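Take a look at this one chain, the form predicted on its own, written out in structure tokens.
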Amino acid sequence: MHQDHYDIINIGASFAGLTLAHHLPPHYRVLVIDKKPALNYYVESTGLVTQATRDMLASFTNVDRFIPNRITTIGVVAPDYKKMFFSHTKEPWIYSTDTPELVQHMSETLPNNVTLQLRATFSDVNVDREQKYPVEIRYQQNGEQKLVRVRFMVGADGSHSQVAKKNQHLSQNTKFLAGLEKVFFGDITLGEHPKNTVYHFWFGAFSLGYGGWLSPTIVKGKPAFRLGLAKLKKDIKDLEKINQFIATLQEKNMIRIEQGTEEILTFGSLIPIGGPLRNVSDKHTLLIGDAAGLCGAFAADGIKGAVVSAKVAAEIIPEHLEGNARALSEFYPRIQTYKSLMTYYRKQQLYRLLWNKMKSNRTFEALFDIIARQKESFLHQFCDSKDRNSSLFWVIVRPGSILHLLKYSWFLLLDMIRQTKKETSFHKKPI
């Protein structure tokens, strides 16, 4: 079988893999695998990114091309969706992608040393360390076996990476969220700017674990609206919950779906949840994104942690093949010069503890009047928090919403010891 030879492979052609390729050094011969026939068949994102991503996104791409809706908003949506709140800033704070041709622009704009393949899945690695090309990488592209040596491989391969699945010394991804979204033509009629306003809605039971979004968007030039549920792995069933979202935001003339239409996309995926990993890298090897696990536990987004990793990643690893032995534990404190970001996943972590204890509507009912008091700060805590290193803690605990919290906090531990005893109920064997 004949083997070509290239310096590095990435194997994933999304935010993360597409930005390490963009930043790689040009006399390194850099091979991309992914196993989508497209690169805008679909991505497995809301496609939304903050104001740093943005920029960090135009320093090497045509960004801007692919915004068609700038979000100065978010509404808050409670449960009974009678309550709400809308709360605002004068800049945007987060924009709306078309993701899928971003995507597929940025992977036509690569550098002349890149070579991108299609169709292309990985399969299995074997490491030769006495070869100037020690790792063998084996993958099918359009049912052929191919087989390339690389000195270097990176998984930017999402958050089920197969790249950390075939490598005992490194980490891999074992808490999640499942998602699905689906997109339609037509309108949100929520709110006052609908075209400049993500909303988030908290229903409690009927979605433990996250909740649904509503975000505009703009499809070949037509108005359309991104919607979805994320619930907890183990409850992956219920997401076809979507439907029943879909209804009643229908009948509350939330959203109107173009007359005639079918939804134009729907997806699912896998969201990671747990935090970064702790085994990253070995001498070969390095995950990115997802793959790391670089993705808030909380809020369940990941552009930015692509993003930011690969190009930490573009730093470390010609250090690393130039003979540097630290430098890919260099790659978390390198991530952390950027606004603190390894900060953020960590805060991140603990919104979640408490986020998943939380499991009846009169819990989400009772942080939502907390937060709806701040609503004239809450964005930008929340639209800060990623970007500025800045806390929601704080929009919580503030004086004046003492008797609220302590109102929450007793739900909250009557969900704990409510959880705690069906637990003990389900577990205790029969006699």
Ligand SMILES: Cc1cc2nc3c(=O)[nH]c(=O)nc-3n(C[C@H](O)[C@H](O)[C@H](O)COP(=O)(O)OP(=O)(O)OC[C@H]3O[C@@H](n4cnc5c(N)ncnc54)[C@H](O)[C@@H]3O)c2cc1C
Second form
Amino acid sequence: MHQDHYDIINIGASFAGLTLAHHLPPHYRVLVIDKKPALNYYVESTGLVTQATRDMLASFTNVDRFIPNRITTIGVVAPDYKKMFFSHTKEPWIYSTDTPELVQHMSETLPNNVTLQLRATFSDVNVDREQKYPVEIRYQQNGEQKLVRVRFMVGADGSHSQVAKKNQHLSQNTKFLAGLEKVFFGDITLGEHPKNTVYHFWFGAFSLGYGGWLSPTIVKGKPAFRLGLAKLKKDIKDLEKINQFIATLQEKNMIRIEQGTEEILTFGSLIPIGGPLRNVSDKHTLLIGDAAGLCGAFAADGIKGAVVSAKVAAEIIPEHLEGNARALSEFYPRIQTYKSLMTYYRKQQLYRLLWNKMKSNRTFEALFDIIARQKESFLHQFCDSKDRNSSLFWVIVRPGSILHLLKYSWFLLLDMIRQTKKETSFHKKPI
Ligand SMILES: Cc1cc2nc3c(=O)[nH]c(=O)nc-3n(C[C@H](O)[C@H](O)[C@H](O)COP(=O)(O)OP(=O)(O)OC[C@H]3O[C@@H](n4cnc5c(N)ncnc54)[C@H](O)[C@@H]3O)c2cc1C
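Same protein, different condition: the form predicted on its own was shown, now please give the form predicted in complex with the ligand.
Now the complete complex, all chains and molecules, led by this one.
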């Protein structure tokens, strides 16, 4: 079988794989493969990016062409759908993207040293250290087996990385949220600035694990919206409740689906929420993006991690190939230099721990009441925590909120006791 040779192969052509391909030095021959038949078909993401991520993307793509909505407001809706608050900023704090077209554009503007192959599914890898190109990659393309030899391989293949699975030295994601999203033509009719607002729905018991979201977009020049639901993976079967969620929003006149149209698109995927993985590299391999667990465990935001880790990878892989034995161990420390992103992930794990303990509507409502009291500063803190390493903690823990905080803590404790009772009765052996 004919074997091609490349310096580097990226498995996966989404935010992580394509950002890396844009940043590797031009003297390297780079191959990027992806199993998708086309990159603008869909990307498993709502595609909301923060200001810092938009700026990073803008340094090498025309990202602004693919931003239909600039988001200045967040709307948070309590479990009863009656209580809600809106928090505004003057400048956009987040941007909605036409994600499939943005990713397509990133692939069309790749530099000349990069070859992209689609419908190409990575299947196996062998390493022979004696060879100049030590890594032999096997993949399937259009039903044909293909082989290439490379000096270095990158797993940018998402939360269920096959690259990680095939390498016993690397860690794999084990904790996930299951997310499901539907896209419709139509309008959001809730709040004063629906074209510039993203909405979080806290349904408490209805949606343990994460909640629902609604976000405006434009598809083929027409107003549209994305509507999603995410739950812990163990409750994946409950994602079918998304239809109940849609029906409730229609009944309450919060959305209007264009008459005579069905959803334009439905997609689902697993989001890693276990935090950055322990072992993400060996001598010939590096995991980046979701494959490395670089996703907010609470907010489930992974585009920033994909872009930042790819930019860092583009610095350290050449250093490694040029003989710096410590270069790959610089991966996480250098990611931390991007506005303390590793600290952000640690905080996200703490928030996740707390959120997972909340089991009833009343606990979610109690938390809602605390945050609603701070709605003026909420979004500012929220943006800060995403881009500037501030903290949501200080929205909740305020001297003026002490009674509400006690109420919340009490409900949280009751949820935890109830859960422990449930678990012990579940584990009782039948007599
Ligand atoms: C419903 C949902 C909504 C989300 N919304 C947001 C959001 O609004 N903002 C945000 O920041 N994050 C969001 N995320 C998370 C975000 O989408 C991911 O963190 C981000 O896409 C990770 O980028 P990546 O390049 O690492 O991996 P991915 O985007 O998962 O890309 C992996 C690529 O690898 C390819 N691939 C996989 N296996 C193989 C194989 N064996 N061979 C060849 N190719 C392969 C896939 O086809 C894919 O193109 C959301 C996730 C979901 C599921």
